[in-house]
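One chain is shown next in structure tokens, namely the form predicted alone.
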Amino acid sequence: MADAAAVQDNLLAQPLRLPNGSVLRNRLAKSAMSEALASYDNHVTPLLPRLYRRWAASGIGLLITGNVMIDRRALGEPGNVALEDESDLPLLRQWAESATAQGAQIWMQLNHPGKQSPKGLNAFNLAPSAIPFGKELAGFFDAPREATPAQIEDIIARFGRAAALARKAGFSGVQIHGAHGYLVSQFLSAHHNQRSDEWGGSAEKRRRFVLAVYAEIRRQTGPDFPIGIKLNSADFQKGGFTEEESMETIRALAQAGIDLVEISGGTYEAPAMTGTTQTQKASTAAREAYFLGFAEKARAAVSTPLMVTGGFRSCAGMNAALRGGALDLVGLGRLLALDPDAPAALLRGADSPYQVRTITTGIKAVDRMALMEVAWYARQLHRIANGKKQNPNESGLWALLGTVAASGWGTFRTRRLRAS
């Protein structure tokens, strides 16, 4: 039980005006977790608003939704949302009221996969640059192609197309998902992208692509509509997206009037956003958040609010960085697959009982990447929407063998039904 001094003295129960003059309830937010909740010909179902009404009930500010695809040709995943018209309107209503209804913000995620798409998903991926990945994630995903400039445009207008239906269905705002190595992050960075044209060449360039994004949905959305972003900190791999590179990208889209920015960091060949991969001295450490060294830089170059996810432990931790003033959110991903009321405890100055664990399949090559923390926790998110207790002591290697099948079987679902 918490005492009522640690409830006065919670910062975590403090509201947040953002820029466009929204308020958010408290500084919690769910960062956005795959669900793989769709149909298999990507359609919204009764289950994601019964899972968002569940995390709504306990209290939290914000809710952000796992990645919603922006066209169904190019998905990161079998049982993603794709959203492309109206025809999912009734039921992506549902899903906006089942966060709004309880006074929760519910903002949808929007993403286009690139490259990383698993093998056979998708008739062709598409990336900035026909670059294919390391040897490590080879088997794992189908060489791109270069998209070409009308591609980009399309992209970008699907982007926006995506937003303004969001909008109409109730959603309280859209995150643009530029993090992960996901198509935006591969603009960004001079890895995956090798352009010579207006898209690439230089840092500036290589922003274009965001930038672009980023206007066109305000551009369909309208002045008072909340838009954010999850950029990395960094992509933490040689030749990748550096801390000077995403410094300068909060200039730009704090500049270019963007409401709120979410921290994090690395991709699926560079793990940093699972912290399996993250080398901290002992003080950083007991700070407990992954990027928080990274928020304070950029604290000091802008205003626009800031959140920060990974790592996080404890609200004593939660409190400490929100006091510190490095950031304004504090967002939980992988705790809420496992305490799905962990908001209500942390609200009241208490912790959680439930402690995030890396999850382990005894496979060295599985283990270095993050694909596997993905699919296990998908794995509890399915058994809340299903009405089912979450299972923390779940076996990775059965989880692995389970989301193997799952992941084959759904493949070749999606393909028959988008050839049908």
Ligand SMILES: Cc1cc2nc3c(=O)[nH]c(=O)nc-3n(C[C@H](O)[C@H](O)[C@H](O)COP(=O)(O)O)c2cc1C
Given for the second form:
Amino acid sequence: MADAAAVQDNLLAQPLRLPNGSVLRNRLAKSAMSEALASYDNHVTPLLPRLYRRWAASGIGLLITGNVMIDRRALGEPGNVALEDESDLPLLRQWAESATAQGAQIWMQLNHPGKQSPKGLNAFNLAPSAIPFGKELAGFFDAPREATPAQIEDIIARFGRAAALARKAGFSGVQIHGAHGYLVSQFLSAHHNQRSDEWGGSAEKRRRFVLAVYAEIRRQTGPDFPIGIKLNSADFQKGGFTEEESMETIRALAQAGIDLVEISGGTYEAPAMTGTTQTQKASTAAREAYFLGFAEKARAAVSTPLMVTGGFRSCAGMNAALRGGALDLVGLGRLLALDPDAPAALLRGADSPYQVRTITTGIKAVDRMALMEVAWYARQLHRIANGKKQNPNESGLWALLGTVAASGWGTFRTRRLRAS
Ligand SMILES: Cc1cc2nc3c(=O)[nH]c(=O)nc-3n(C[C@H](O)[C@H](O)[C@H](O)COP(=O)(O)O)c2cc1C
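Can you swap the form predicted alone for the form predicted together with the named molecule?
Time for the whole complex; same chain goes first.
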């Protein structure tokens, strides 16, 4: 137990009032982690409320769900929840209540993968332009088709529809997944978006898609419903989304009325979000969080609440970042996959006994990509959802083999179910 003075000084325990007037009970937020716990026909299962009940019991203020797909023809991986209609409302209500009944807010992260979808899973993939991934990822993802203007309008409407369903089910808010190389971030990138119509050709036109998604969600959910976005500070890719463009996007979204901006960075081609390829400066490592420097600039540019995710590990590191004033919420991913009770310790002023480590398989080409990190930690989520203890010593190679097998089987089952 930490002493009373430490708890009093613990900025993590302070509540946060959001622009819509609702209050988060503290400064700890779970960042989105794809659970892949839906059925293979992409419906919610009872494992999701069970997992979130466990997290909410830890005292955390905000739970952001793993990415929920807005179109079942466009999945990011087997076992994604796809939300298009009211068929899942009873289980969605249980999912929302698993958090809200215990005093936490729960926001649903909404996503469209664009071309970032494993080979064979979808009949075809859409993207702003018909540009395939570079050679490192081309083996994982099929080359996409260029989306027509009508398909773009349909996707925008679907973001709004899914958000309205989330609201109806009792979710406290939604978050647009605008980071990590998925569709919204493909539109923002000059490398991936080489359109010459009104959706591309200049930074302003590339921003139109995310602003249209935000406006449609707002239209379909009403003026008071919290809408956030997870955005890259940059793609860390030659010719990709730059820091300056990210700052302009944040300014435009703030002006449009967004309620929360979560700052991350990188893509699966340059996975800075998990620190996998970033050549970190010593000062960044000392401050734990990978994107704090960018958050400081964003703080100077907008008054919208900011959340920073990536690299936070210790109570002292999180408090130092909050004290610096650049962020309002501390985002946690892998630590919560390893230790769902970590928020209880952090709110007491103590550290989790578990340590996030870099996961390796010994296969260089695999270890350079964030896919391995995600696979290993996702297996921990599955253990927790199934009532098992986490396994911090699981080998990277074993997790890789298990994930490849599960993904292959999941892709086969998804395609079969879709065909039947
Ligand atoms: C298993 C796993 C799944 C993830 N899925 C998502 C996701 O669905 N949406 C998203 O925005 N980020 C996703 N991420 C990235 C995390 O939200 C977070 O940005 C990243 O893990 C860095 O934070 P950390 O250092 O606290 O782990 C995922 C990460 C992991 C480990």
